[in-house]
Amino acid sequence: MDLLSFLESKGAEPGLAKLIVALGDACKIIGGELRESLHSKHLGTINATGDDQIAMDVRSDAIIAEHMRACPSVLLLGGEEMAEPEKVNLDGRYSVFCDPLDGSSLADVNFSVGTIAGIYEGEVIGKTGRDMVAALYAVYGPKTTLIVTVKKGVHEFMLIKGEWTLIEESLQVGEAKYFACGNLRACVERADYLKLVENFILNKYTLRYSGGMVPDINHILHKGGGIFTYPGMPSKPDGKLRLLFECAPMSLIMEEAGGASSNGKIPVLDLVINNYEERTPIFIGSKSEVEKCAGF
């Protein structure tokens, strides 16, 4: 089944369904250009949130923006590479917040990278991640795939002969002993995080950490479970990852697949959005593993 037909079958409002298809079309182009261009070179510049940029960061942002500006249902567009959200259509219904190329620093060594997006109805300040109406991420690896939720399960599409084709419906996260521990330097400042990592090692968990959120979360979804961690620490209490662009969309997908996420105290989806650049620690994956992390 193609993407639009599937979204309609899940009851997605027509404007929302077409918006997701537009994002999917943008991801097709991003994936193609990653494979066929030299845009993985570093520019020597930083984006609005302080990260080093490669040329493909800027190009991916432009591709997403072009597709969203052509979509009548888009009200507001926010992106990791943008200084502030852009008002797209005054009559639009949805706000889209996107990390156009998550893990872009891995592109020059040919690791998998991805695109993440969360979609809200109307403005987002004062709301929580539970107000999202949809979320998705694309993986640009040996194959190009798209993981989508419209809050009726989590479903996977694969780019086959230029079209998104449904290959797996209702992905589920159970329990599995995989761990992907980000920000290990926090162990120097936090004895509790060091003990958590030691617990994983001593209990014979298998390490699966690429340095990219998209491939690591994708691994958890496809291998039946596991845990991805990125804590804060005294010198950087809110961690590195952005609530709107990364953590909230991934948390919605994970919960829809039967998993969980937490900032160490409360579910990430319960965090109130106070500003567009907000960051949060995150522990995301199998329910029991998220509970273990919060306990430590």
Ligand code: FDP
Second form
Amino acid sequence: MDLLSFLESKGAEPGLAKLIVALGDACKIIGGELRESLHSKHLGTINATGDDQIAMDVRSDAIIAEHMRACPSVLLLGGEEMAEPEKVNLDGRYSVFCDPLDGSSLADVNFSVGTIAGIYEGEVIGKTGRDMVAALYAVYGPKTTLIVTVKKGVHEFMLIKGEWTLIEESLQVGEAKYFACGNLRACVERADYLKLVENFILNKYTLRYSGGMVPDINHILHKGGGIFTYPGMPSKPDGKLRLLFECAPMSLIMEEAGGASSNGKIPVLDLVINNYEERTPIFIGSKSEVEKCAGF
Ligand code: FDP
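Given the form predicted alone, corresponding form predicted in complex with this ligand:
To see the whole picture, the full complex is given below, headed by that same chain.
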């Protein structure tokens, strides 16, 4: 089944369904350009939210923006490469927050990278991740895939002969002993994180960590469980990962698949959005593993 028919069958409002299809079209182009161009060199520039940029970051941002500007239902477009969200259509219904190329520091070594997006009705300040109406991520690996939720489960499409084709319905996250611990540098500043990591090792968990949030979380979804962590530390209390266009959409997808996500105290989806760039620590994956992390 193609993406539009599938979204309609899940009851997605027509403007939302078309918006997701437009994001899917943008991801097709980003995936194609990643495969066939040499855009992974560092530019020596820093983006609006403080990261080093490669040419493909800038290009991916332009591809997403072009597709969103052509979509009448988009009100606001914000994301990793933009200082302030752009007002796209004053009578648009949805705000889209997007990380056009997550994990771009891995592009030069040919690891999997991805695009993440969260979609809200209206403005987002003062709302929480629970107000999202849909979230998705694309994975650019040996296969190009798209994981989507319109809050009716989590479903996977694969790019086959240029079309997004449904390959798996209702992905489920239960329990599995895989760990992906980001920001291990935090162990130097906080003994609790070192103890948590030691607990995974001593309990014979299998390490599966790529350094890219998208493939690391995709691993949990496909192996039916596990945990991804990126804590804060005294010198950087909120960690690195952005709430609006990394942690919130991934948390919606994880909860919809039966998993959980926390900042160590409360569910990431319950965090109130105060500004467009805010960051949050994150512990995401199997329910019992997220509880274990909070305990530590
Ligand atoms: P990247 O900087 O390569 O874009 O937020 C982006 C992210 O990658 C995540 O995909 C990844 O999990 C994390 O940063 C890795 O951070 P460290 O460089 O601190 O390990």
